[in-house]
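In structure tokens, one chain follows: the form predicted alone.
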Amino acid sequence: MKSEQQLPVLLQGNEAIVLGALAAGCRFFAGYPITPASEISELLSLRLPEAGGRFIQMEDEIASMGAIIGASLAGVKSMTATSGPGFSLIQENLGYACVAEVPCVIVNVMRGGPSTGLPTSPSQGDVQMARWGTHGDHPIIVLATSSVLDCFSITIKAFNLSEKYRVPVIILSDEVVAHTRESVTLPGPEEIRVIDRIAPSVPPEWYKPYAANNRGVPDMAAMGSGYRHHVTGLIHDEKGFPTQNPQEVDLFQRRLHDKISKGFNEIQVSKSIMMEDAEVCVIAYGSVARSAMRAVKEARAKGIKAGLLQLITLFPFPRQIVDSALRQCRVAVVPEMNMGQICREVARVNRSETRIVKHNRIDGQLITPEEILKYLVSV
């Protein structure tokens, strides 16, 4: 007998993000309404209080990011959701979360830009902004959703990675994924793995909030729990106090990057569809990966050995995964709803003689299976 959670349900992508966040233990949300992400705020305003959490509509996205940082420092799993213009506004506080190593999740439901752009149309124009939007040579984790079930499972993964590595995690959705409705069967609570941050095992007088360890991820005590904190956006020593000592600065910066590098095998995720014997492949992500899957199936029906590498982790860029696909295939098609932001990354890691073919659409319309199939047939 299946539990209620395991019965098929009809969900919108934004709704699935909400359910994934709740399942992962999110108990605080601060945000500001914006198309096409508003359903996340609307549903969480109802569901969070029912789960014992808190929902706050802030005056803008700058304040929203600040609020989730504060809630996370107090020990609560926290999230905000926005779209392009709001994503621009959170960047300064996102940098603060990076340097202070504050776990939190940021959902960006991408729409056409720049500026107000195309509020109701899909885009993938914020990919490089997700990686480099806040200044400084900072590490970040960026995940992309393609389906309603992805929205649920990837949101859980985002919270788990954020808590484990003490880092902000960005989820990139888009207008098509956000508003697509699908019948999905969600896993039951007993099937969901939830990771929480590691609390200090030492008494308060011994605690150093940024002390290095073999994981490279300092234990994290909640503010108000009796442990001393000093949180700053300045580069700091292991006690949290600002430093300009070159050795301490270097060690701090390298630890920020090394903790992510150590987790590459866990962080870098992709899906391979019909790649076993593929001679030509599509490298895609987000809603475009859905079109790519259909194109690959139609190419196979025509006798073409095509495959799909769907990128779930966009950053840190899964270099080895992509390199393996490129070494296998003579041609790789990279379709994107931008001018080629991931295609540049694919070309950068290409060490074989694979021909990279990009296909870009920037008119606010989804790339269709037919557009991708045209390349698979012609190459």
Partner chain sequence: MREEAEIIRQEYLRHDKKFPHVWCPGCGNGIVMGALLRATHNLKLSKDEIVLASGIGCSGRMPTYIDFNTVHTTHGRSLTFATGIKLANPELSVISVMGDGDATAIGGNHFIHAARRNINITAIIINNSTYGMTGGQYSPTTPYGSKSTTSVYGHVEHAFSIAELAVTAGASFVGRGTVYHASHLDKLIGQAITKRGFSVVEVISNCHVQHGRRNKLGGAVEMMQSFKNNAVTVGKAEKMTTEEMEDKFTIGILADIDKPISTEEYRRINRQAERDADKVVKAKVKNGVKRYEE
Contents of the next structure:
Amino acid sequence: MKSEQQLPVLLQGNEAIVLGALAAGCRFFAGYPITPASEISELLSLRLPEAGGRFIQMEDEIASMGAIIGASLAGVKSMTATSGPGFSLIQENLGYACVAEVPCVIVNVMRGGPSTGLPTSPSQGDVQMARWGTHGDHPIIVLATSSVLDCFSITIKAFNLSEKYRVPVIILSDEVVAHTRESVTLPGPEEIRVIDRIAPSVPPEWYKPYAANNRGVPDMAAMGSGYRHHVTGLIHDEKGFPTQNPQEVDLFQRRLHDKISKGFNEIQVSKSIMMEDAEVCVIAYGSVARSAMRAVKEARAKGIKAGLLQLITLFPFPRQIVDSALRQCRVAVVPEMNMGQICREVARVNRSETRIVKHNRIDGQLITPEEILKYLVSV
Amino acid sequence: MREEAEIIRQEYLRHDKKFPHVWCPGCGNGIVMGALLRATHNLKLSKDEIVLASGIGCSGRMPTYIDFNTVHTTHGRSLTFATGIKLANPELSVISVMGDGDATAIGGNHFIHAARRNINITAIIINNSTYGMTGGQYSPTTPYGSKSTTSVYGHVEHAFSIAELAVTAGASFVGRGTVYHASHLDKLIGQAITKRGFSVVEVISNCHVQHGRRNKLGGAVEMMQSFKNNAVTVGKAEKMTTEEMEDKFTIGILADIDKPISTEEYRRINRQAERDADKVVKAKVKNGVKRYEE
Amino acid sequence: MKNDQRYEIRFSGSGGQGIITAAVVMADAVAREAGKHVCQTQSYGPEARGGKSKAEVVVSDSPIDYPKALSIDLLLAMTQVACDAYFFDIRPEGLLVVDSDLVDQVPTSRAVTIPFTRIARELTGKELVANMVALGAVGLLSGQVSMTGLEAALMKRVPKGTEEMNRQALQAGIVEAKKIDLSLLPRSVISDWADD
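Write the structure block of the form predicted together with the partner chain for the protein whose form predicted alone appears above.
First the chain shown before, then all remaining chains and molecules of the complex.
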């Protein structure tokens, strides 16, 4: 492990996700082959057994999602990885993980859609789907990666948030991030903070599996640990049993939302680059943030006071962070490899006179720095 | 017998929490639940080491009533959750109870692959030939010609046989019983749980409220009577002609084979991987992913 | 549009010529150079099978933002099709390196022509390692890696039993490239007064 973690190594984004997952304590993975996410399965099939974990290739993505929920219920940190078509299939059980509050991490390496779409081209078309893909009204955490090093650290962050808040966390990568190889120096184990779920401290007969602690998150007992309890996709009371009592239903539904709201400060992560005196800014995420970074540097070289707000947490949408960037700048450019899925969020939270300009590319090609620079120069 | 029933009621049911149950009077599900509890009780399995998973439907409610580690999953996906649980903690005894639509329509793909994969899980499939909870629509085991709320002119498709499907898909143990033959069912479920590998018990059951009523099969008693009349043991069936077997079905053990169990194979892989860790990993990680390089 | 601290190489040819492997080995070698950042991307999918194949390596002293090439410092073209397709992406001071047997029409006098495939065949009996002959030349001409580092990166990635053949191929490419005096080439690939 040492040689991998302290010397610079050449890694693909997908490989860095694997190393991040292992560092975060992931010991179970279930997946189904799909481009451009398959390398994650391939490498984990090699690495998990060596770490004492289990890898399994299931019959489809529905099954993969079910299996990781099962493993997580048995007390093991779990992950699956897929791309658009498989992401559609996991939605059913993703909802189950939300309602039963089962920690797990789902990687979606975005490719062009809809349907089979563009299997080998990058896209950011699944952003709103990640937020709203499964039915019902529920909070969820969505993080976006833009570089190989990101893939490592954001995967660890995803596991930590998932365990701490008992909520599925979705990592949105894309074909560019997934397959780009970069030289990275990964942090050593001593630099990595890993968070584990909290097991009940009361005796089993007192255990209420869905009674909230002060953060709104119930303590979680592993199946087979002596804390026998019931887990269901039905709306349930504190004891975990189905209920239709309006008061209990309301209490439960609101707690799901509140536990995330209470953690906004910790959950909502972004990077502000050259924003101190920026008059125009680019709000970007994923691989497009890299093009934006280049464009902002070029604009600065031309004397334009440009800045970059790179969103890492896409949902819960970082309203406060975006709001303060919008108050500061005359114009915000939102480049995306979709028709404006985050731009609509930006517009939604805009309470100032700031002009919001969207730039959309949906031809399966990464947005170039020139395309963004054009806006920065003209506005 | 009385005494055993009392022990089971006291010991295993969440009777102070979740009763009365949702099942109709005369429903076969209660008999299957009783058989399952008697089987695990006789095997002296502790409640803590058993996980009971279910899908959606009338059968899906069974875990709610039993004081094991219980998971009421999504429709058809019970076996996928069970697979994750078993692989994550192979010490647990994992049982999945499903209905016919649950296991062989929406969950059909998971069912055949669980059998093929041969992970040490026991699947109990309660086959009442209909979707009872949603109001009596036709299922993959509804007989040709039968009436249901979605085959009002008579069913034009053909049913398949769950147990034979499991045999073909490679399950290590396959048994079929009925809710009439209750003590036989206790034994069958016990054998299935004891069997190392993927085991299946198909239980022919009655939904007199939906399937029975629409097809003039009588109430619970009449339907059970027909199970008694039409069930033929595997041994007896071998000596009967096809004509004699018309409208009858076999009960007993349809398959009992020994083959490597995935759960143990995965453990073997762990040991091997830990041994080879250094050399394999270093070579592979540094080689990256070969496929895209040529 | 380009910051001068970036050095960009594009490897191009047709699927099956080992274009991506060459780029990955190059990137791996750069990754181990102290203080250098590297980013390697490739065209991937049907385009990479049989048709045009390309892979890029971006080298920089600072962290790399945009991962793909902006204007190319060195283009390796292993087929005429690739040469025609990508030649105009070269920056004016950039360098074109071609397989002289496979690229008949070289579009500029600022080009290095070496018969990589022929060298591979004559030296090892296998055209398969033409990519490594080319890698040796590209590695040397780019000035971005040490030759020992390049060989070490190669040795780590080749299949067991083929190390010697690959090493020979790489070294042959380095030897050929050493014969080239870049200062004798015309200054600009486009024209002397080209805009930067």
